[in-house]
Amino acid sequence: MTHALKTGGDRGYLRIATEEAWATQEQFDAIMRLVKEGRADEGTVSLWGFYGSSPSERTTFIRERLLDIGELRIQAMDESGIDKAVLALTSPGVQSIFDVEEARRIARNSNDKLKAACERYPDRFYGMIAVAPQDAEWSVGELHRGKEELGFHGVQINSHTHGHYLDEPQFEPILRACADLDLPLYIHPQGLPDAMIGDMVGAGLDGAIFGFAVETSYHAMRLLTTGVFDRYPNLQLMLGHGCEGLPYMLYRLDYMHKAGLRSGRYPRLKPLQHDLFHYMRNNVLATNSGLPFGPAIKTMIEVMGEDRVMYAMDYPYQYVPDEVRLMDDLDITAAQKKKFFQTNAERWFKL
């Protein structure tokens, strides 16, 4: 131990964790009788069917910790010096649910469940909106009641829904519902589609290991390359887990992206107002949830600049609290360590 970790601003900044997962029964329960039903795609198995019943240790607390948004969530926090905590309803939400009505369902309880917990800390807790993407329209008035009566600060989307992505023509409604309500869009990971997962869970790298960011990049990289951006220039898209790796392969993405264009090979890319770095630099921010990772945050700040990149712990799936200290001690100016810590959440969330 190299300092005390402790709340309250001690080393000239708040820390504002910005990817926290929590969950409901009524949505573990749906979530796991498709799986048993075998109904679930083979990504939701894998995660799900191991997560929602395995009798280790690591499953166990993560399970107790997720449905818990109250004291032991607190108790967390203060032994990792986290001062508040914006939290969104763990992948993969309702996404894989089948029965549109009962997503519909599941989701508006959690944004109710969510209220009431933000208001029992209100100096805590700050919550993003959970939508039924399997019904656009329906999401849109969500997202209307939950920043206008429930005060919440984003929407989280868990990447694809049953396959399909939010550059499709049937997902613009919640697209120009984020952008009128200055709502940030953050798409979380959740399991790969039947239809790109191949051998992933044969080889042990579907999930978190490495699928998350495949996928999800994937996600990112569509809506970037369609001219989601130049319709909503006011939408921001923000990314965890370093941004799911695209600062660091911007220089290519862009170069090739361009190469595409000019090629004709792919009637879906049109020409764009502006490159990929101009869209990185102005319209997607970025967390560093479970990558506590000096070289790739400053890779973040350098590439898409100090005002865009933020702290996420990324509890309760990972919660080590001397991944903070190293976070506290990271190589940055102090100004920018009170950006990453603190003012871009304040900012971007609007807390």
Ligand code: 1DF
Contents of the next structure:
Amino acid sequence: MTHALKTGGDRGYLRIATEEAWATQEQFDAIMRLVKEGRADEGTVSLWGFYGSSPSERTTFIRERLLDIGELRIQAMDESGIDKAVLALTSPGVQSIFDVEEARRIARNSNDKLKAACERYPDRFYGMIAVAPQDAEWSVGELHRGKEELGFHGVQINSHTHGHYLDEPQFEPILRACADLDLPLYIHPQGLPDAMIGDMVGAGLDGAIFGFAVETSYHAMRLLTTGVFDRYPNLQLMLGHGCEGLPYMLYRLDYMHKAGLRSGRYPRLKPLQHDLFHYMRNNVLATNSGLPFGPAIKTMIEVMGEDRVMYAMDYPYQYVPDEVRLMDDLDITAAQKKKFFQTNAERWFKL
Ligand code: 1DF
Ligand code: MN
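Next block, the form predicted in complex with the ligand, ref. the form predicted alone:
What follows is the entire complex, opening with the chain shown before.
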């Protein structure tokens, strides 16, 4: 152990964790009911069939910790030197639910409950809005309420909604509202849609180990290549888990995107105002959730810029205090480290 982990800025920066998950019992029960009735998609069955019922130490810990937005979580933050946490309703939010009225109710109740916790710990907890993309118009109203009444700092959408992606026209009001309200849009992974999951469950690769990044980076690429950021130049898309791998691949993504455009290969892909490098440096923000890995963080800083990369722990899915020490000791400049742990989050989430 190189140093003690304390809150309060003893190392010259506060630590703000930006992709921290919680759940409500109501959400959990609704998802588990779908799983038990055999109505959930395969990705949800794989995830929540496991997290909801496995007796292992890991899943028991995660279940208990997801449901707590009180003293247990504060204690875990104190013990790992985390000053502030940006909290979002855990994946898949309400997006696996088929009954739209139920999805709206659970999302709204979760926002109210999170608001109460943020009021109880005003210098520790910050809220992300939960919506039900199944009903885009309702979600727009909830985005307004979340920003204007609840004082929340962004919205987390857990990737696809029943296999549909945010570049599809029915979701345009949500994108427009995020841009109008200046709310960052955090796209977080969830179980893969039936149309994509293939044999990934059989291979043991559908979840956070691999499948999440495949599907969420696909989602982001759909937004990047269909002109969303030409329509909404101020919109900020947030991606966790090392930006789901995109910065590492950016040269090839951009080269092949241009090559496809030049040769008119795909009717849907139209010329954009900028190249993919521009959007990654002006409209995409990254966190290192689950990825306390120097080479990945340094690559993101180099590719996207030091103002666009933020710290996240991914509590309670990855609660490893030693990883915080590792990040404290990362060989980037002191100024970059302060941006990474503190000031980028303050800026982009408006804390
Ligand atoms: C896992 C990880 C599952 C994350 C999650 O949602 C999740 C996991 C069910 O480890 O299986 O959100 N995560 O964000 O790291
Ligand atoms: Mn996460």
